[in-house]
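Take a look at this single chain in structure tokens; it is the form predicted alone.
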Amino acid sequence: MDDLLLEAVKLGEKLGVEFVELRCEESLRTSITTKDGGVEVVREGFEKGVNVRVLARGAWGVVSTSKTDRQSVFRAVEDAYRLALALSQKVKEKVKLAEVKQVKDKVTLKPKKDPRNIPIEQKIGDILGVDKTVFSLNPQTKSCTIDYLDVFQKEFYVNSEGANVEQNKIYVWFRVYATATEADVFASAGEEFGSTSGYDVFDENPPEKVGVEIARRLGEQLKAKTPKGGVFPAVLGSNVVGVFVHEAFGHLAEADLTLSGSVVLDKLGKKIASDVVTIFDDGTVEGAFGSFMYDDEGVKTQKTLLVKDGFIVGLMHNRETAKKFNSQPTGNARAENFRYTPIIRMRNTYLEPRDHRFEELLEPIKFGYYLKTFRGGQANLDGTFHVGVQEAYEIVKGEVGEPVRNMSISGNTLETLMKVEAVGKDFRLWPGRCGKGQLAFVCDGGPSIRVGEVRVGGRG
């Protein structure tokens, strides 16, 4: 395959392109869905394809094909070139790319447990083990749906500047979502698990342990009270910190969205958070769900500093935005698969831990809330955010109190970051999937933190 892609690059150069790159992807995947103790879906499949991106007269032309024979790949190069020429007559700003070191590398994997070697019966058994535990521990459980996915991917990347990268990737992921009812109270609990190191994700998260945790959350919510609405001090657990950093800040610092008008566009180099806030986006964390060696522009991944001691010092870049900001590409260009063009995506985005014990975070709060596990979240380019909370508790006189349910928090990202008073020493990354027109596997997280005030949704 490598030789064919290099020949296609030469064809692009003969056509007179400014730049041409080809990404070939071969993927083998297994997906399983179970519901309430039964297997609903089992799929296994293989897919292969090539994405061609050509830069000509300052415009991109992009073509993908699932046919990987010589004739089809060459035709894709020619079609991409013609498309670029046509679009070049309409673009207002010519595309320019930042210079980057071109590498030749081959990245192989040696997983402890390769999911390709795990029998499908074992995968189903592990998943149903979670289901069985949830139902057995919580009689009020009404439903439990589990989705499982594993992917083995081989990628080839070449371009006209000399890059030639082959890398293998493994993703193993599963998600649990369960509901329960008691009288007129409805409860739901869910969590995602994922790893790029192999099927040992089930060793780190045994089915019985996962089931126990989901059943516990359902039980806590069924007996919980509704929160008071208003503005209160709060301690955010690692899970909630992660979704806040990802949704409320991370997207604002993706340079393509920054250029689209995010609230941080005029804040580069300025203070946007309290002194105790330092944020990274890091593709180098071993085994984390957002880690890889090279991005889909052939740029080596790295640990990118976004906020240091409250000052925004960097953004996440691809080669195009790096040129516009007179910066360096950060290895954040990612495509869902060969059918898509790479765009700027987060990897493992987190707030750096400090030195406070959890008890020290709680201690000054006379009344507030401990937000432990998130339910979902969204943010806007103007900096406003809304995060649903799956598991939360009152804080009374510096101690964790009774559970509350149906809670949400909202506010302005930069105002909230300014109100971070203390940062804990505990740390965890939480795997997930991010949508931005394309799906990307990511992690987010950090330590627990104390925020001076946050707006809580609930009864008044």
The other form holds:
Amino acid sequence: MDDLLLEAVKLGEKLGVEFVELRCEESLRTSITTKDGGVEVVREGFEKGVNVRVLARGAWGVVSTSKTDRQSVFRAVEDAYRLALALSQKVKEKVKLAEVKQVKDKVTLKPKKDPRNIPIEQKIGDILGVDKTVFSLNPQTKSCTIDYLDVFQKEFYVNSEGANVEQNKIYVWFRVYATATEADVFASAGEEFGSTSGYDVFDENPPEKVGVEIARRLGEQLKAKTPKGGVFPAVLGSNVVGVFVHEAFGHLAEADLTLSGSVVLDKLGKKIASDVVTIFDDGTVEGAFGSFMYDDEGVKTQKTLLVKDGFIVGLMHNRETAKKFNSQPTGNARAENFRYTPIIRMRNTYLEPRDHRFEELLEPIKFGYYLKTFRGGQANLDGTFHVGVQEAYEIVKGEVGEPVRNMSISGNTLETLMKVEAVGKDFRLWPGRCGKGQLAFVCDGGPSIRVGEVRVGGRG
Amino acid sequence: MGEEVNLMEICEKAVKLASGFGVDEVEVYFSRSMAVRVEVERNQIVKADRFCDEGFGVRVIYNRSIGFSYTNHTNLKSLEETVSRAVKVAKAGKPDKDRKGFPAPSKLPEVKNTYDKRVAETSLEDAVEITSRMLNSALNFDKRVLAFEGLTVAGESLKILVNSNGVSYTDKGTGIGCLLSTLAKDKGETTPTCFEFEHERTYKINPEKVGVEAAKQAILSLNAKTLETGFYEVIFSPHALESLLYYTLVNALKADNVQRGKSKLKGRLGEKIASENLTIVDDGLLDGGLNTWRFDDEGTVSKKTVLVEKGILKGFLYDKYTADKDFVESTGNAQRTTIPPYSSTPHIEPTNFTILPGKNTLEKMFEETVKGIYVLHLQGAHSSNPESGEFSVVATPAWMVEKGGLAYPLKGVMLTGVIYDVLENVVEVADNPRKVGFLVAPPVKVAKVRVVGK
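Switch from the form predicted alone, shown above, to the form predicted in complex with the partner chain and output its structure.
In what comes next, the whole complex appears, and the chain from above leads the way.
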């Protein structure tokens, strides 16, 4: 494969491109869906393809194809070149790429447990172990859906500047979503698990332990009351901090979105958060769901400091935005698969822990909310965010009180970051999948924090 | 046509091959999508791409257990390997006593305006031209507008479905669309992101209109004000309805959710669940509908299903499996919504989820609104509770409606409630439906929605 790709690069150079890169990948994907103790379907798929990206006269031309024979790959290079030329007449500001050290490397797999060696029957058994625990511990459980996926992927990256990287990757992921009803109350609880180190994700999260946790959350919600609407002080748990850091702040600091007018554009180097806020996007956390060695432009991953003691000091870049900001690429260019061109994506994004104990976070709050687990989050470039919460509690006189269900918080990201009063020391990363036109495997997280005020949507 | 016949023969061969492995039933699905796409980033056209994505997805039933496998290598040898993988994983699964089998053949319905040769033949130059017209219309509208992203896509898809019960169907369709996302910046204020688009099956899009509308929305969002918490009349745009309904009502109408106790509509057929102003049909045969095909993604012929008639719950959305469980006919709602379609198994989704229009224009609706809010887009609808229908979402952009028109833009506005209260409180449906994703609907006015503001 390697030789063919290098020949294709030569062809591009002969045509007169400024830059050409080829990404070739093949993957084997196994997925299982179970519902309420039964196996809905087991899937196993194989795919292979190549993506050619050409920069010519300042415009991008891209062709992707599943045909990886010599003739098809060469034609893809020619077609991509033609697309770029046709477009170049319209381009006002030509695309330029930041310089980067070009790498030749081969990344081999060192899985703790290779999912390809685990029989499907065992995978089904592990998943159904979660299901069984949820149903047996919580008799009000109505449904439990579990999706499991493992991916084994081989990727080649070459470009006309001399990069030549082969990477082998493994992803193992599963998600549990359960519902329960009692009288007229509907409760739901869900969580995702993921790893790049292999099938050991089930060692770290044993099926029974996962089941116990889901059943517990369902039980809490069935007894819960609806929240009061309004503005309140709050303690956000590690899981909610994660989604806040990712959705509300992280996207604003993806340099493509920053350039597109996100509210941090005018704030670079300035104070945007309280002194206790330090945020990283880190591709180097071993085995974490958002970790990898090289991004899809062949740039080595790194631990990128975004916010230091309240000051925004960095953005996440690809080669194109790094050039625009006169900065360095940070290894954040990722493509979901060969069908897509790489765009700026997060990796493992987290708030750095500090020294408060959880009790100290609660202590000064007379009445507020403790938001423990999220349901979903979304943000807008203008800095408006929204986080739906699946598990929350009242805080009364500095202590965790009764459970509250179906609440959500919203507000302005930067105002909220300024209101972070104290940061805890209970750190955790939470695996997930982020959508930005393409899917990316990521983690987000942090410790628990206290926030002076957030807007709570409720019906009370 | 010659190639389609050839592909169908390959599918039929694979079905025969799998039958030789001792499985009970086999289905071979082929899909191909081809498109040209031009993208806008920050006020300029920067990228063009072209793709062709084709592959086979094979489902087999062995002892009432389903195995699936796919490949994007479209030769007979890869397909044979795919068949044996599907058989292997089916044998690893567990039998499901409710699993009856794949659909039997039936007469395929005719559909209109789902294929346009002109769309299929859209060149890169055409796509660049459409994109330029859209972009320039937006940028010429007002200097404060930033068109931060946009695209034009045109292409065609082919679907083939063959199963061991004798189903052997093929259909092709086209689609063309353009979209522009904008925001406006003025005196240190950034508006929320706005967007407008048109998406059609035939060559009838108006890029200038998309550009101007996208720009106008952003400019009209400048100088937003907060508002007092309370109950307001709310007029939902089709875009807002699309996100709100998908995560609440649509989920509650899916038969698998009903059967699994995940829907508040369970056991309520024939009862009033909404205002009598509301009639909803899932119309798989809609003329020019974005999701109109002659058959669904497991080989049930497409049809029109009444879901809510003048507020009365009339039906649910079924695939073959859930229909067999309830001893009814599938409504043809099995879809493969992944990209690409051949890479996954079908599940229940609406086709063209249609809210029948009313008599009044949107303008007239504004005139009759004393103190209301017009909501163009919602944020966070995916965090709604699909089981209870409870939602709590941010309305952005949104405007105050006073004296018959949009008075001023709003910020920091959350809408909270339960979808069934919203449905009950629909006071009027406008007369101008449009296609937005799975939804075909006009703006809808709802009395008394709880709004959390300052």
